[in-house]
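Just one chain is shown here, as structure tokens, and it is the form predicted on its own.
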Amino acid sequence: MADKKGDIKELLVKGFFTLNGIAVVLVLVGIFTLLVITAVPAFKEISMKEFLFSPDWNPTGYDGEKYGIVSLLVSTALVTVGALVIAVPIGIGAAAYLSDIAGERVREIAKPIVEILAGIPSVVLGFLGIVLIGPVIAKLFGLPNGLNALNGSVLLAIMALPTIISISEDALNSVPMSFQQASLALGATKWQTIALVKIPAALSGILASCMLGMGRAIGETMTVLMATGCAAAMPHGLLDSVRTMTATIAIELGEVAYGSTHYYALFAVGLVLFLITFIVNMLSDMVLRKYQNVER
């Protein structure tokens, strides 16, 4: 009788988690379907070639409406790559420090700080960019203001750091102790062991952390809206004002006429952003799975 109750309980738990998994998939498919259905009408008025290859985004221009997303894509890529250039070395270095060098007391203090950093609202970081980082950038480079791609990159790097640090540390901790012992036995120093043995052995997990950090940066809205200047023009460097895809949707969707070409075009931008984020997360998941299979 007890075994029968246990089997029923196990089936109920299994069914509960199965339903949750199905629900998540259905939500994802529903979001994708909604974006496709709402984006398709845009291409009745906009050519696919113009949308994907034109650098001009100006839905309210006097010389005609323009719906090219190249400048938005380049702006998003510029800010995201800039954030990764800053966050990846700092994140991997911090993960290596927490994993192999920091004492137990330091680790107990540092880990909660990293977790708190992940919970800071993006609007607060946006204020930080406006009142602190922006003026510093303007002074360093002799600019009238610091609202540019570099400002956004610094803030997105701060937001991506918790993801990179946490997953990279887990990857480093998963490297078999025998690797480290063998390296030290052969005469390598602790720093050489970390740089030449542990990090290469945990590279798949570290790459996955960087890709997840990139996904975090690509999807951020409020911070880049506040700190990058929001100029819908083709940027030529990190010191130019930019407008990312997320910022464009946030700025324009609240004021656009429902059912207009502009309205549907914004959903088309959202669809492109969804696909980019989905691909990045899928690739990072594949890398993580490969890493876990190698460890097994």
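The term rigid core refers to the most C-alpha atoms you can superpose between the two forms while keeping them within 1.5 Å. Model, not experiment: these values are computed from the prediction. Positions refer to the first chain, counted from 1. Compared with the form predicted in complex with the partner chain:
The two forms, fitted on the rigid core, differ between these two forms by less than 2 Å at the CA of I279. In a rigid-core overlay of the protein, I22 has its C-alpha displaced by under 2 Å between these two forms.
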Given for the second form:
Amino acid sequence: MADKKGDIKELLVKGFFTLNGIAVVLVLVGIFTLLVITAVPAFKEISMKEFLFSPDWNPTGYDGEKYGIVSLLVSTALVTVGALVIAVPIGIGAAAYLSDIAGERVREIAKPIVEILAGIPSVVLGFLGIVLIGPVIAKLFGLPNGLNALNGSVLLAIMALPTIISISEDALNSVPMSFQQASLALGATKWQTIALVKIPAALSGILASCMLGMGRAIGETMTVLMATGCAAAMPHGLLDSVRTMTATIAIELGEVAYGSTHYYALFAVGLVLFLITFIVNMLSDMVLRKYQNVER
Amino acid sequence: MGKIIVTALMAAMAFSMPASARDMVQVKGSDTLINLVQRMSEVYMEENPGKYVSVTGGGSGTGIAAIINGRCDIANASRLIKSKEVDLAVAQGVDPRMVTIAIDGLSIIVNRSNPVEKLTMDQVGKIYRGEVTNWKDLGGEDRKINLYGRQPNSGTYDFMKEVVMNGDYASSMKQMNGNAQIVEAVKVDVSGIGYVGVGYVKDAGPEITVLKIARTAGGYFASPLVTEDVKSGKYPISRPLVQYVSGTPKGDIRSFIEFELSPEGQKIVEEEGFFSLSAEYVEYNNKQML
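Go ahead and give the structure of the form predicted in complex with the partner chain, now that the form predicted on its own is out.
Every component of the complex follows; first up is the chain already shown.
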């Protein structure tokens, strides 16, 4: 009797967790389906060629609507790559410091601080971009103003850092102690051990952390909307104003008429964004899995 | 036991919140109008205890979209409703009515260290269309012009495009997130030019110059800071700042609008740097309020 009751309970609990697992997958599939369904009507009036290869995005143009996402794609890429160039070296350095060099007490203080960094609202960072980083960039490069891709890169680097640091640190910590001991026993210095043994051994984990950080940077909206100037022109460098895909959607979706071509086109931009982040996350997952297999 | 009662009370309060939110008059829209209407709502609520008005921004386009979708009671707008939007409203069973609450002299601003003090309408159009790109062609120094403007959900963005430029903005224009941001940007940018509602230049300080604008090259250069220039229509880019409601305003919505149009409300308009209504507008408003 008691056994039977236990069996039913077991079954219920099992079902409950299965349901939750499936629900998450369903949500993802649902979002994807919704995006596709709402994006497809855009191509009734916009040619695929214009959408993917034209640099002009101006859906409320005075003489004709223009829907080309190249300048938006380039903007997003520029800001993201800039962010990674800044965040990756600092992130790996900080992770190596936390895992190998810092004492127990420093680590106890520093780790929560890194986590707090992840909790800063993006609006606050955007504000910092306007009042602090913008003027500094303007002064450093002799520009009339600092609302450009570089500003966005710096802010996104700050947002990507916690992800990069904490996952890289986990990866470094999971390198077997024997590697380190062997290296030190062979007479390598601490620096040589970290740079030539531990980091290469944890490379796939570090790589995955960078890609997750990248996913974070690509999807960020408010910060870039506030700090990058949002000029729709094709950017030529980090010191030009840029208008990312996320900022474009955020600015324009609020006033667009439901069911218009412009409305569908914004969802098409969203779909492209979704596919990019999906691919980046999938790749990082594959890399991460590889490193876990190697370790075991 | 006491704990349970407190929890229950808190829960009851939480559930009763939506009820009070329903009694609240929701105003949404233009960033140009937000400071003015917020100030009016504060005075109004002070004088009428128990009445609540909440004012949020988002841009004229956002406000008009909200009134069409029934998500606000009053939409602030610095441009007129478009025929496309009227069609959408009618399809949703919304009958948009307009009242004008203030007059704005849209101000073109440059940095104080820029020697340029006046421009013609034609020149402003050329600058924002990207046809003139250096200050030296306008009597200034040899510097590339840096354009600051608003984002497409802004009524001011549309107003400039339709009324002043008759064309598209140069794609190099930086799209700023509000009037205040444009003022701040032009303050520190010696080669910048921006456009903002006159209410935003009143207290902007000595770092900016508000340009005088003429209709034609030989015409009179009028300033948006001179009441006489704006009220007589000599300043070429003055515009009504309006509110849209659905149908004839009633109840709390009506009482707030009546306050805005009252001599006391119009005094706040002047205090905020905008211009009070002339007789024609008052008459038009009266028709809409019937």
